[in-house]
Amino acid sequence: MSEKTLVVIALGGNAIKQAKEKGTVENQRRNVAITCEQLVKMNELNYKLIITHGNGPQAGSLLIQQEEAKDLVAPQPMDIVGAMTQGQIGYMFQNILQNYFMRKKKNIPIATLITQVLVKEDDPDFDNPSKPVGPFYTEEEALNLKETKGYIVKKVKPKGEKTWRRVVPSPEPYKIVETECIQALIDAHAIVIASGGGGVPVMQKADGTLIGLEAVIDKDKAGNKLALSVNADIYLILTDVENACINFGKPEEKSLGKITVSEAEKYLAEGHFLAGSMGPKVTAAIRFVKAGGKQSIITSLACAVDALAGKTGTIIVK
C-alpha cells in the first residue's frame, strides 16, 4: 500500500473475555494480549488503526457488583458504569500493545480517549430494551433473575446451554462527540482506542448541555459511526466466528463470503441474523458502506489479517 488504509476495528467480547471464562484480570490480559498480536501485524502491514471494543461482560459484571455491594458503597449509574470500563478496557489494549511495541523497538504513540455518544432520550429501546450485559445464563437460571432482581432477560444465542443473558436499553448512536479529538490523534500518527463500550451514552438538552443516560449503546453501530466519522477506508467487525452465516443452526447453513449490501439487507429482513448476536453486526456492516465506506468486514480474530487481504470473512461491498 503506498497510503496508508484507515481501518476502525470493532473488537467483539472474546477479545476480552470468553464466555466460559469468569474474566480474571489473568483471562483478560491474555485474550486482549492475543488479540493485540494481531493488531500488531496489521500495523506491520502498514494500516492505520482505530479500535473500538464491547463492555457487556465487564459492564454486567460492575453492575453485579454494584448491586451486591450497595449497602455500603454507593452505585453508580449506567453511563458511569460505561465510562469505568471503557477505561479498564482501554487500559489493558494500550499497555500491552505498548510493550509488544518496545519489544520491537518501534515508538508508536497509543492513546485510549473515553468517549460520549449523543443518543436521543426517546429511542424506542428505552422501552424494549435489546442490549445483552453480563454472563450468559440458562433459561432456568435467566427466569430466576428476573423474579428476585427484576432484571429484563432474553435469549440471545440459538442454540447451548447457557444462550440468555441480562438486557439494558440500547439507543440509536446519532454523533460522536469527541470526532476532533480522535482525528488530531489520527493525524499526529496515534493508534487510537476509542467509543469502547459503543462509548457513554448522552443526550443534548437545548442549552447544549450533555446528560448522561441509563443505557449501553451497541458497539458495533457505534463503531460505524465511528468509521464515518472519520472517513475511514474500511471496517472490520471482529467477533467469534470465520464467516457469517444464513440459516444459522440449520442443516442448510451457509456462510457468507463476499456480499453486497443489496443481499445482506435482503438476509438481514428475512431474519437470519439474532438481534442479540450477529443482526447489529451486519446493521452495522451495511450502513458503513451505504454512507459511502469501501468495505466491512465481519470475520473472527484469528481471520483478521487474511480477511483484510480478501482471503475470507463476510465481506460486504455496494
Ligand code: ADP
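Numbering follows the first chain given and starts at 1. Owing to the predicted nature of the structure, the values given are computational and were not obtained by experimental measurement. First, how it differs from the form predicted together with adenosine-5'-diphosphate.
- Among Pro169, Leu256, Asn43, Ser61, only Pro169 lies at the hinge, the spot where C-alphas switch from fitting one rigid part better to fitting the other between the two forms.
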Contents of the next structure:
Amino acid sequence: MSEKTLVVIALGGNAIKQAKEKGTVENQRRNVAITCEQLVKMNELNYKLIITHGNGPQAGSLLIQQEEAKDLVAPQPMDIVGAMTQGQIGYMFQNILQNYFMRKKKNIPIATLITQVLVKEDDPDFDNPSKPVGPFYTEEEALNLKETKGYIVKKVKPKGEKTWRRVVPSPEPYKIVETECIQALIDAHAIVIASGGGGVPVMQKADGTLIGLEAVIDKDKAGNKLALSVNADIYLILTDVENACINFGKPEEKSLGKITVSEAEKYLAEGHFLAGSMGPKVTAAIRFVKAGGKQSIITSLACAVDALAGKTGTIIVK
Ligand code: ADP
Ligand code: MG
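Output block for the form predicted together with adenosine-5'-diphosphate, input the form predicted on its own:
Everything in the complex follows now, all chains and molecules, and the chain you saw is the first one.
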C-alpha cells in the first residue's frame, strides 16, 4: 500500500465565521458544515488530514464576556481563553465531521488536541506588542485599563468613539509542545484538529516549567511549525481568495500560480503581501518548503481539492 499524503490545513476565519455575520451558533455551524464538506472530499481522496484554524472572532467575543461579566464570575486570562476557543471550535468540527462520516457509514476517529506552542523569551515582539485583541475602548477606558491592569493600549482607528484596543505580543512559534501526541493520533489514522488559534503561547522557565502567556501566535506561522513537526507533505492554507496576487488591488494585479520559493521571497521583499493578512501566509508557506516540505498551497476553501490536484491556487515549490 502506498503511503498516504499528509496535509496540514490552516483554515482562515471565514471557515468558521463570515466577516458580516454576528457569529451565532447557527452561523458558525453552517460555515463549519461547508468547510467539513471539503474536508470529507479530501478524506475520500485518501489524504491524511491535520486541521488548524484561526480564533480571532471567537477569542474576541470570549474576552468581551470575561470583561463584561467580571463582577459576576472571575474573569479568565488570555491563555485560558485561547484554550477555550480550541475546545469550542474543535468540538464543532468533531461533531459535524463525525455526523458526515456516520451518514457515509465510515468509522473515522476525530480528535481535537489542545495545543501549547513554545515561544522564546527574547522574541522582539515582547518589547513592541503588535496584535490588537478583544473589545474597542474609548480613550478614557483604555488609559484606565493601562493604569489598573497594566495593559498596553493603542489607538487603532483614526475616527469614532471607541478607537482604542489592547495590544499583545505576537511572538514567533518555536516548538509545538504536543507534537508526540499529534503524531500518535495520526498514526492511529485519526483526523486531528490541533494548534487552533495558533496554539496557546507558552514560555519555558530555566527549571523547565511552562507558563501560559497573554499573547497570540499567528495561526499560519504556527500551522507551518505543526506541518514541519509531523513531517507533512503539503501545507495547505485556505483563506477567502483563490490566489495570492502581486500588485494586489491595483489595475496591474496578477494572480500567482505555481511559483518557486525564490520568486515568492522576491515578491514578499517587494511588499506585495499585506502584513497581518497575506504576509504571514506567504512567509509560513516559504518557511515550510525551505525546511524540506514538498509544497505549500494558498487558496480558497472552495478551490482546495482542485488546488491539491495542481489545477489552481498559489503553489509554492522549491
Ligand atoms: P484569514 O482569516 O484566512 O487568515 P486574512 O484576512 O488574514 O484571512 O487574509 C486573507 C486576505 O489577505 C484576503 O482577503 C486579501 O484581502 C488579503 N491580501 C493581502 N494581500 C494580498 C495579496 N497580495 N494577494 C491576495 N490577497 C491579499
Ligand atoms: Mg489571517
